[in-house]
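In structure tokens, one chain follows: the form predicted on its own.
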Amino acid sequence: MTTPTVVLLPVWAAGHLMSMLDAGKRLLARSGGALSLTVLVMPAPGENHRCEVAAHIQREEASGLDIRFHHLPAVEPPTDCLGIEEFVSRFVQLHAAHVKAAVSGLACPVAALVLDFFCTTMLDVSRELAVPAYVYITADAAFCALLLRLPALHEEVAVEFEEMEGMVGVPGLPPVPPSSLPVPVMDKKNPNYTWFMYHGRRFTEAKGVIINTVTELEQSVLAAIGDGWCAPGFPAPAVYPVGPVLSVTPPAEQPHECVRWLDAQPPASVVLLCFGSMGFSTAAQAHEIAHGLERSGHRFLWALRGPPAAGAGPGQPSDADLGELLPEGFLERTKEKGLVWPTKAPQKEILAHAAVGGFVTHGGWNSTLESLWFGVPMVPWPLYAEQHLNAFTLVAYMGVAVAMEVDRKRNNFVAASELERAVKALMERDSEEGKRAREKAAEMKAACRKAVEEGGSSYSALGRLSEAIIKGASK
């Protein structure tokens, strides 16, 4: 066991854990056997998450790759948090002694510690152990730039951001409307905001930031981060854009029912509506979506989830009761044109299908990258976390999406007429907006695929990261 190891510290949410594991596996392959991987596993709070994590680990352990999983002892989760960002950050912080013991107890040399961006409190551990630390950003470079900029923004803007006059300046991005800032940034008195500011400041202490993005998608933002424009006066971390980090598996032998339905639809004729692992609709919102889709006249595949069941966690939607959530007669009237799927849908397989021509999405970064990988233009419908910023960058910066008006004050409510307008703008062949988004999405599809091939921008960034880590291990 003399091969130096890279220690990964992910958080348990699927979008964070899987992304970091896949990035780690790419690093492993790129190092040509010079590195191994050790993953520190924090016991997830909540039974559902624990089962999901266990299933992921079982699959990875069966892969035969040089990856070892080290389970950390359980800690008592904090019970007085005001939001998910505060909870995750404080829960992670409670593992500091266990992380230190695990890293210092490894039998092989430790080349680097790679931390999820929620784990920057562990930079103290890396410093105590004299191990180089990198921060892994599961979101886009725009989010990284905003967090780096946030401590200075806090000083510049005395009021709440929504009360400020003018736009927010984030280096590398067009001026950002305050209404497009991430949810945790909208209340300066909330600990979630304080934690975001804390993480942003600590990014500057890392040896580098590894971002799940593609140079060609966010060139000016990546340059601004690397050149130190986002946090003047602080060291600019080295930037490694290694995306899109996606696990695209070959299609199943038995196609999913949704895929079989798509087989019968004309090319690029179907709009997919899917809102991530935590997204769901109330009956009032589902009625608006149903009326908007019906009036748009376009074919649709709608993955509809219901509110969490009593006793379930806030991020655990239930399978939809279509009788309760949909207007009377809707399924009958739209049966020739639409399919409503009441449970989890195989999003990647659906986006890969030639019949899909557009995607109404919550705009989580993993879903966004999947859409771009398959060249599908979007209508963002942000719900939580950094998704309002993602929606802005997809429309105003990358040009791969058509904007839709979302009422943040009414829990991100969208009226039927607005959904109808956005779907038509996205899907209709004579729509200028839709045409631009389709062309740009096709361009980004080519860029994403080229980036990960030998000689591509992400392939090269991974090579630089691998060299930096190996060099650091040999000191």
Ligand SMILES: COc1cc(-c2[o+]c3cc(O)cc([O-])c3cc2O[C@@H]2O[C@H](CO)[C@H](O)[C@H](O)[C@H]2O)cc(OC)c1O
The other form holds:
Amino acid sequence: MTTPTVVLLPVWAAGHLMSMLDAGKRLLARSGGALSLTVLVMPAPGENHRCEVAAHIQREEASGLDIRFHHLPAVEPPTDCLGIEEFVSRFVQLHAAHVKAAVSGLACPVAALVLDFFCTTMLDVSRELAVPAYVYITADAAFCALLLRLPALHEEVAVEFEEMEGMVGVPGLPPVPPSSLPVPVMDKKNPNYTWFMYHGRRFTEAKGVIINTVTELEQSVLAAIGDGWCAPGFPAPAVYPVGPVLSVTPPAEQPHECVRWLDAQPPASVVLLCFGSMGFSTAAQAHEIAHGLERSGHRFLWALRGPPAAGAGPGQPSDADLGELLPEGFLERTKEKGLVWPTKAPQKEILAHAAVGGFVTHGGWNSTLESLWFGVPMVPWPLYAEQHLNAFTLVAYMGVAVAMEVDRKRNNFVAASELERAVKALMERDSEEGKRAREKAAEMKAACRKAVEEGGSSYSALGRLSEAIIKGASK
Ligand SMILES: COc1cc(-c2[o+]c3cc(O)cc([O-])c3cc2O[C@@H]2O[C@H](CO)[C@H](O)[C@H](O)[C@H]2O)cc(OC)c1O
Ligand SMILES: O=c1ccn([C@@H]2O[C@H](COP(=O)(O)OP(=O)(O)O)[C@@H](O)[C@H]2O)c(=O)[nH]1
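I would like to compare: after the form predicted on its own, may I see the structure of the form predicted in complex with the ligand?
Entire complex below, previous chain first.
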């Protein structure tokens, strides 16, 4: 009989697709040849994403691993969506018939369907085809716990969360300030919110949730999910914390200009500022950052992107026009101390460099895991998606970051004085706050590395997952 296959259904966003593919490859290796991998590829909406996805797939196909890519037919994207979560969820839903046809048409037995958390509408397909389904969470366990809890929270809190008295209870987490909830949760009237509730409710129908996190990082939250505390009255999903799932590639033969600059800096002296694939600064905000950095006196590597160009999509920052974005004379005054990089930077290579001692980050989950993998403490500056929740957990729960005041009502504005304070608190040897975050980040670096080694927590979770899938396939 042919090897049973695990079918992955990722969404096209790089931070989702790559994470899921890497998790799938680890599962493949852990199954010892008992499973193969099939990836269903939805044609990404938008030329940019299509090219990015094609490049990733080309690289994977050249790797010689037992992965088959099955390209689904294109569908007409919905045109009346109010936000990204609604768009992604509805766009995925329109692929139901194609996913069903693709899965039922596979020549080998299908052991499991693994769905990105935006794809829970496909749980109907898995039920119709009697294929066990798992949900893959590209973010942390705290995000998973909140989504599981959201339908009940919705009933308990009649007003907008911002208007409620007190804190939000999420099992396993310290009380969460309403101002730290993810963007789509901040407006109950928006379909994005309804979709988040929908996905959270449907997580309980899956055989299990696979989370890109590490047990040692989120022990109490993972226990709360697994014990059914997040959605009482519904089946508790089996939990598989398999992270950190990151693709850390060997350094390039020709070191990048950022890396060459770092080579000339003292150990742990540089603060990196980088804001994910969608983050950008207006000129007003860039001025505040520049003044804050200059006044902090610390060395910096700043990946600066500008607002999307006319005609570009909302999630596509432009390469920075430094003359337009930075204060007069800033580059000249700081040329001995800093580098401003005006386009996408090689973030993982930078974080791996011994000269980097701190990271001001938008707090996307992949960036967070990369920072912890290299033991770099953070100052979170949340911008979009679930990043405000991440910022809270990094500071108040995991203890690996120093807090910074971000004005959510003013487009996540940070004043120069506040950035200066946070950078000093993070970087200075005699700062108690910084010392705590540095020690905890170093501890988590060790925990992350141990987790993926033989016998480690994530290695074991992957083993349990592989066994559960193989057992399900043989039924
Ligand atoms: C988690 O909830 C949200 C996710 C996203 C989101 O959307 C998205 C759309 C694209 O077209 C391209 C992307 O790269 C992309 C990425 C993305 O999520 C990122 O996922 C990471 C792993 O989960 C990480 O946690 C980051 O913080 C996310 O930005 C968008 C969104 O609202 C804007 C969400 O609520
Ligand atoms: O200038 C940049 C910005 C981002 N990234 C990478 O893009 C990913 C961002 O993922 P994350 O989940 O942090 O945030 P998102 O961009 O999805 O919001 C991470 O792997 C980063 O290393 C990068 O290499 N250079």
